[in-house]
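Below you'll find only one chain, the form predicted alone, shown as structure tokens.
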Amino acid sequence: MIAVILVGGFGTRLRPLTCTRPKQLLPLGNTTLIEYMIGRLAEQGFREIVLAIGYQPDALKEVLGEGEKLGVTIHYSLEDEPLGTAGPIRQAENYLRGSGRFLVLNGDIVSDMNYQQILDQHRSNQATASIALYRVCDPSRYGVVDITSEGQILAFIEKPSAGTAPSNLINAGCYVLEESVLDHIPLGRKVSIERETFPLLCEKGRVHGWEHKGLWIDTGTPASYLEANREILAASQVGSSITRPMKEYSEGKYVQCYRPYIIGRHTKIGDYCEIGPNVTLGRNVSIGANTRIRDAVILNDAEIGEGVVLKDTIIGQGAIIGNKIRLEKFQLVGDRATVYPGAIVPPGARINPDEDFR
């Protein structure tokens, strides 16, 4: 069976990190988001993957190639201009025609979803489309379903006003679609699967829902991306395929590392530092003495000064953080940016790639 992963978005909520890469190439533990997703598909028997790409496609191709390292075959379907959430599916029809049915995944979701379960229910319901659902407290940020007790979806409402949602079951970004759904998606224009395709299919009475009750994180914001990093690191402690690296880094005197954490090769940690919990350090990172890092992701080649405090933050590749800087309220630092000693960075600040912040 073929799986389609939609990875054409710009990742605007994660800028400036996504100014220089698709968000699917941001690290989660010692992998990337897209490699994590493909790895889970491979574990469940999927061997053919279509990546619907648009933004910085060459970066994805360089990392993934044809999928041989992940045990799959990857096809690339390029959208020259944004086609929404359904348009890329139709754009990829050359790979999908003749498949009978196929799986579609949003490219920013971390989950432990069992795809075979939704497939089995889809077949037993003889559905045209099946939507994975996830229960949340506030559904107003998402696409919400009106669903019967038998699991038939009557209506699909995208981002309803607060207090008006027919349920708190939201679109979890995973669908099983019959090949015939391609005929309901116009070719060559931007199409929303949430606002156009699903409502049309619901009118025909052949859309069913399947509730996922395990791990589910939409990684589109800094807070949720760091939450996903915590989950991936935690999973590495209990025998998943994501393992802690051998100690191929150097550390000074009296360094404390609190699990879970990942430290990349050739990284240097100074005296009296505290690392973790929930920290991903990339390769060739330099950390000065008396620095405290927790709940953070530091990309390759970054330089962190002495007496720095990093919490709830993401530091881009090659960025330089000066001595005694505090970044602890979802400040994001882009690739090769410099935060000079003495600078006061406001909560939620975004420092662009190559910017000098004084």
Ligand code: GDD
Second form
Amino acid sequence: MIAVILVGGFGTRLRPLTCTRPKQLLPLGNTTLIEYMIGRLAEQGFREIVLAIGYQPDALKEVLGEGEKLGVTIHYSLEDEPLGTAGPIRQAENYLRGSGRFLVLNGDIVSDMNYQQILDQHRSNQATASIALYRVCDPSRYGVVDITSEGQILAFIEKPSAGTAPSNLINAGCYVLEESVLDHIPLGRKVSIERETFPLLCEKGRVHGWEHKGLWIDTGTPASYLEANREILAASQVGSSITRPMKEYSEGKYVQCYRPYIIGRHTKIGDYCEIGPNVTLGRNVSIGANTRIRDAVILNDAEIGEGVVLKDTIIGQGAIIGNKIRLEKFQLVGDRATVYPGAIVPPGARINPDEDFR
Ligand code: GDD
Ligand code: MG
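Structure of the form predicted in complex with this ligand, please, following the form predicted alone?
In what comes next, the whole complex appears, and the chain from above leads the way.
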């Protein structure tokens, strides 16, 4: 079975980290979002993956190659211009024709979905398209469905204005599509599966919903990305909560770590730091004494000063954070930026890559 992953978005809400990489390459625990997604597909028997990409494709190719490390074959389908969420599926038709049906995934979702279940249900319903659904309290920032008690989707409404959603079952960004759906997607232009293809299929075909009830996170915002990092760290049971000299990281100094956390190779942590819970520290990071970090992701090669407090933040690769700086509530720092000691960082600040922030 073949799966298409849509990874062409710009990751706007995760800037400045996504100025320098697609969001799928941000770390999540000991992996990255895209490796996590492909790993789960491979575990469930998918051997061929089409990556529909546009934004910074070389970075993805460098990390994933042809998929050999993950046990799959990856085909790259490149877009010169963003083709939306259905256009890339039509563009990749050479890989998809002859398959009967295929799976499509939004490339920014962390979930423990069982793809076999949606496939089985799709077959028994003889559906044209099946959409994985997830129940949320506020559906307004998602695609929402109007669905019968038998599970047939009558209408699909993308991002309905507040108070107008027909249900609180949202599009979870995973579809099974019959090959015939390709004929309903115009070739060579931007097409939205949510705004064009699904509404059309609801009229002309049989669209069914399948409710997923486990873990589901759209990692598109800083808060939801950090939540996904937390879930993956917790699931991989990394870290240890005992106080001890952590020789491997800090040359015998005393550091308090709270699970879950992960610390990359060659990372050095100063005396009396508190790390965790929910912290991913990349490789070759240095952290000065008396610094506290929780609910945060620090990318490789960052230099964090002494007496720093980091909470609910993401620090880019090679960024330098001066002594006693406090970053929290989604103040984000891009790659190689410097935040100088004494700088007053306003709430919600996004410090650009290479910026000198004084
Ligand atoms: N190849 C390609 N080309 N991929 C794209 C493009 C494009 O032009 N535009 C967006 N994508 C990818 C994004 O990278 C992401 O993986 C996926 O398509 C969805 O785009 P988002 O920009 O993340 O959309 P959203 O989160 O606002 O809404 C979508 O996901 C929700 C669930 O998280 C919709 O599908 C909603 O209906 C859905 O509820
Ligand atoms: Mg999204």
